[in-house]
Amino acid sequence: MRITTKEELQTILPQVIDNTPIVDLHTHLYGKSFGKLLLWGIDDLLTYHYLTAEYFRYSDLPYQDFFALPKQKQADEIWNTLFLQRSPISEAQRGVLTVLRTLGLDLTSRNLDEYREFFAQITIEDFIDQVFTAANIESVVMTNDPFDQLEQQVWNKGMGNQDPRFKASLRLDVLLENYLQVIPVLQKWGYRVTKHLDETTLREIRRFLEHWIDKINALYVGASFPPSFSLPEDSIRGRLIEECVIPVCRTKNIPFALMIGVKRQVNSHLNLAADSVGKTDIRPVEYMCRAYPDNKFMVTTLDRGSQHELAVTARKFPNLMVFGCWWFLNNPSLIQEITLMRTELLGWAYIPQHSDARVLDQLIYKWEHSRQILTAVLTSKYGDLLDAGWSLERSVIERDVRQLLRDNFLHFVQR
């Protein structure tokens, strides 16, 4: 079908962008196999960490009595608190509504109860049929970290890839920011490291990451990274980095994500809430590209004042992808701003978004959300090429939109 006119790209954009199925190539979610790792339903909703540091902004309540509370009475708190007290308008709560409305609940009754109801009503495998379908999400990335120890039991069961919809990523914040504190762990699982970085520790764990990488068959390799860091650097992490992770990831053909600028526990009493943002600089993410050319890495920043510098950089370095609106940024006037200042940059060269999502149902507000932004910048930019005299056929949209919401991330990570 050919599109000549913007009334009738207005008409099919935002059906192709709905039609196409997603692979969300970063996610805190876990399949059934991992039993309560694996979070969904009203009250993990409301008790997201988004909505609990919200939740302190308005009350009186101490940290320490809140935490202590169990979580249908949290979920009380913030619901009574953030909709009923006051209109829910943050992007954390709008997505709460966006999922019960997508869900076929009442809004208008905010009966907190009656969804609970809801929720107590589904297994937990319907529940993931349907919010892949609602979603229309082909299939989710999760994070796995081997010194977890619930995980450790699923996957030396061999119970962590049985359902194809969620794929495996190696997390390595424990072993680049911890190293010394899990030299124990490592030693009681046979391999032999200690504190001094000779060639038999580096062997040792190059070893340990091989054989995570073959166990969870991992798409790749991933960690979060303060605005501090840097590379090269004459520090444990950097040699970890240089001397482990960058070679095992070439060797096994599979990308290096990096999410950079994260400040941790600024207020320790907010638990999961306590982490904020500082300025990211990219010249590690130059050298890393420039020093190894053979190496895939994936990089997203948590801070808006970075993102022109990262898009610019991936320009230079055909072994950069750029991905995502991470955290501080999932907010829809930043990921559209980012979102078109990327295409500007790079065409169809990037990866526009990942969920991040930690409980099952925010993938329904994530990605009907993001949705709604692509649409808008696109029909934005195709409408650029009609102004030209460039017409678009259905076919190419299709494909178009198939390359970021899938195809990109598929084709970087082919091991």
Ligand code: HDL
Given for the second form:
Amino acid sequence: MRITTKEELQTILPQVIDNTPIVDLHTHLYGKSFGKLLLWGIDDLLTYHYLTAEYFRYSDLPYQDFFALPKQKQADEIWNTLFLQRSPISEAQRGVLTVLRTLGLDLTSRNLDEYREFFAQITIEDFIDQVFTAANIESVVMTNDPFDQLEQQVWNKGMGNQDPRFKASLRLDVLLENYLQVIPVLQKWGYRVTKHLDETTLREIRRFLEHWIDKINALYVGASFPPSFSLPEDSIRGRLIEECVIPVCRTKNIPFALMIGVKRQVNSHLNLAADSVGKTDIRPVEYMCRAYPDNKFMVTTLDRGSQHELAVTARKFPNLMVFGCWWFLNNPSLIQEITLMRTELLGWAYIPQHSDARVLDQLIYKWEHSRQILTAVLTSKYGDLLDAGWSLERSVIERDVRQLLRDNFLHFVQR
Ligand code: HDL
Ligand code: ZN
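Could you please show the structure of the form predicted in complex with D-arabinohydroxamic acid, as a counterpart to the form predicted alone just displayed?
Full complex below, order starting with the chain above.
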């Protein structure tokens, strides 16, 4: 069907975006076989660390008293404080409403126990199906930490890849930031490593990486880094990246995904909500893409200020794929600004979003909200094409949108 007017565009585009199945490249979700590592349901939704941080803006409950409460009582506290005593206007608060509405729950009752009954009567298998269908998700990528005891058990039983909708990525924060602490663990697993990064140790670390990439069928290797991240750097982290991670990713032909700009534990009382953001230097990204042209890099940064420089850097290096509006950027005003800017600078050659979902239910709101914004951005940009006299076809829009929501990622990881 030919599209020549903005009215036709405004009818077709939302349908295409809603109907395009998403591959969500970065989440903290787990398949059912990971047991309690998979969070779901209203109490996990309300005790999401974004909401606990927002709760403490109002509460005079001491941190330790709150975190000592059972999860349901924490959820009660958060529901009363953020939803009943005030209008739930923040992005994370609004997200809970989107989830409840989509699941067909009555928002006028505002009765938490009523919502709990819905979750009590559904199985996790059925709920996974319901959420993936409601959000039109094809697959999600887990964040898999080889040093996590619970995860190891699942992978060592060969249960990690049971559900094909849950893909794996190898997360290396522990190895790269706490290498000296994990030497005994690596040695126990049979890797001849020491604190001296000599050739034997480096070769053994590469063997460890290759083993886990194969074991979990990792689509990429990922890690987060502080705002001070620098490369090249004569540090353990710098040498492990350049002499182990990058060579192994090249051999395996999988990307190295860097998530840069997180300032960990600025207020440790907040537990998972304790992390903040700092200004990021893009020069290490530029160095890496230039020094390793046969490697593929996916990069997202946490501060708003570095987004333009990151996008321009992607114009210089085809082996750099910019992705997502991460964490504190995952808010409508910033997603709109960043996605417009990326489209104007990169065309279709970027990945607009990942959910970063930690609770299964969140896939519903994180993607509904992002689809709305992507619709607004593409309405504007396709509208410019129509103004220029460039006509469109539904099939062309379908092709374009698939790139953003799944194909760019799948092609970049060669899947
Ligand atoms: O390091 C990360 O992957 C971050 O996404 C953190 O997990 C963060 O706590 C988060 O959940 N952000 O959405
Ligand atoms: Zn994350």
